[in-house]
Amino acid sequence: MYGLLKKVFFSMDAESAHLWALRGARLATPWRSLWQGFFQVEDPRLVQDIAGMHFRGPVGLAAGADKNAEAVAFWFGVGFGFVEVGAITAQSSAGNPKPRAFRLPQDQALINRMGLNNHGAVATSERLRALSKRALGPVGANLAKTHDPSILGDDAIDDFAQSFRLVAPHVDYIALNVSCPNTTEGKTFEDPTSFAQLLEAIFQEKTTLGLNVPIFVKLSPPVDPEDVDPSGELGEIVDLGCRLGVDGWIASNTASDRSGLQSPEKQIQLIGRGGLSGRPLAQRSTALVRYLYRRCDGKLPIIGVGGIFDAESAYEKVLAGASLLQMYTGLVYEGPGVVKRIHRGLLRLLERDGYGHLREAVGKKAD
């Protein structure tokens, strides 16, 4: 059935399929009964309880699927074991201009410079509010600095902590996006010094509000993944959130270069800028999974996301150290039916190897 809607979305340009696409999610959200069975893939293989959360299952919904928090019901319903919404940002924003996000077919995959549209903490913390009564499965609120330079420093410190403020109390995890390559001033806190302001400021209004939210750290992806922290300055930032109590990573972010395309350079130049997402991200993101997953001795566990498109993809993040995973670009690509496949994959992956749950797989080739 995707196979009619692809041709449809794709005779669109990229943001007005992803547009159409939500309000075809939002109409079909109250009819979920119907037909979410067919999405559904209950094993207790694949359930876990990690950082206090129950997952039904390992494949999650990446952010910038669903920004403002809009069909999280309709994610749950075609079979995601959890959701994370945003980039949300402290003050609205209508983002880059258009045109702002493109396709890659050739590569499979995406490059967006959207900037970090989003209707507002406030605003995305009252669906929040509401979603939160109703027991979906875990819900996560990733949190980037409003896309304007002249906020920087400790306003933007103060910026990160505003958003907090408004969104932990409704979610069940918050991410720090501490990497977004798509805005004028980029990795803003992507470096060890700014990066331990902003964790201490965040900690301490988590303190402050007596919430127990588990907060993960989203980074960018190595440019090679034979050589992951060439600068060692990724083990710093690694360390610091180590020691400062993060509980956990997500790996990885878009990237800002375009290495490993196949896609004609003219037509790669003729897009500009942005973040590249999709099947060329999949190795450099699973090298990060790994690095991760043997700087911290498997101790804190990483979402794996990245180039994820079967379940074979997601299997390797699993055997380098991923416990979770997330896919976007992939879902757009093969359609709703790909998480079902994958998590019934993923099951004959491990009856192949004979693990008797997903766990015991998790970081068995990180070596």
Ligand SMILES: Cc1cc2nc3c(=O)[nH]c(=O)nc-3n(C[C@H](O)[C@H](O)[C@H](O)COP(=O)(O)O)c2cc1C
Second form
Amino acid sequence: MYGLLKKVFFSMDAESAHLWALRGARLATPWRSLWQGFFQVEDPRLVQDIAGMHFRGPVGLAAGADKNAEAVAFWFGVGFGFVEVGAITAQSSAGNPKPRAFRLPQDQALINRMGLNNHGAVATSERLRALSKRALGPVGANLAKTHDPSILGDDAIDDFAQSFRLVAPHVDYIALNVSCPNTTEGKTFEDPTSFAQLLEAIFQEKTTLGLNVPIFVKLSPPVDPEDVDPSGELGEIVDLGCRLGVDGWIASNTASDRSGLQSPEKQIQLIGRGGLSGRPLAQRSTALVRYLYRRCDGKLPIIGVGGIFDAESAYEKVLAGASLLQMYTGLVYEGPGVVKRIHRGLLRLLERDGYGHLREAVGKKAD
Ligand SMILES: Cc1cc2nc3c(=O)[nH]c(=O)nc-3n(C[C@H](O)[C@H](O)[C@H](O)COP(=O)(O)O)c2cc1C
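Could you drop in the structure for the form predicted together with this ligand? We only have the form predicted alone so far.
What follows is the whole complex; the chain from before opens it.
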């Protein structure tokens, strides 16, 4: 069924295909009672309560696919157990010049340098407010700093805090995106000092607002899966996060480097800079999941994301330490039916390995 649609989508450039897919999703949403039954996998072995949230399935939609929270109910309809909208920034932004999203079919990958295009925290928080009473399942918001290189230092922290104030009251969790590879100013919060300042400011806001919303932090993938933390900075960040009270980690964002690609060198060069996602990221994000699980003694939940295309690639992340999963590129290549296939496949793999519940498999191959 997706074969035909995929041909149509892949005949367009990647961003136009995405916009058409979102339009289709919005159109299909009012009719979802007619079709959503086909996508649902209800099984108690996949149900989890994590950080105060109730997840009916472990596979969620990754940030970037629905930046402005325009089709949230649709994603739950196609079987996702949770949805992360965003990245949302304090000020709306048109993002980088087009073209800015590219497919690498030979690698089953995407490269994007969208540059945090989004409607901004005011507009999206209004949309989220309208949603929040419908109890579809956990909805998270991915927050990033407004894409403007002149917003730095204390202003950058204020910018993040402003988004938090507007959005946090209307979502089930917040993901602090300190790892977007597509901004002119670079990753301004992935060094320990500024990371600590950001976390302190966000926790302060949380206390002031009297909110109980869990805070997850989304990190960059390692360049080398064999050596996840060559400089030691990641370890510092993780220890800081644990000490300051982060509720969980998301591993990982897209990669800035191009290691491990099969696509022709010329094609890769023509595309230029941007974050790489999809199959080539799988091993590297799994290595980060494993590292985080070990470093935090399995005490903090990890959302594993990067190159999940099927139950096997999802299960690898569970064994490495992820209790929840997310995907984006796999959805582009495999279509919405992939969510059900992964949930079903996970049940088959759990049975094969003698686990009575997903949580029993989490971190079983973290060593
Ligand atoms: C077009 C595109 C836009 C993205 N935008 C965001 C974003 O705004 N915030 C974020 O944290 N991650 C963003 N991501 C990264 C994804 O959430 C995910 O971490 C990454 O793509 C790896 O997962 P995947 O291999 O399943 O795609 C984006 C990815 C793509 C392909």
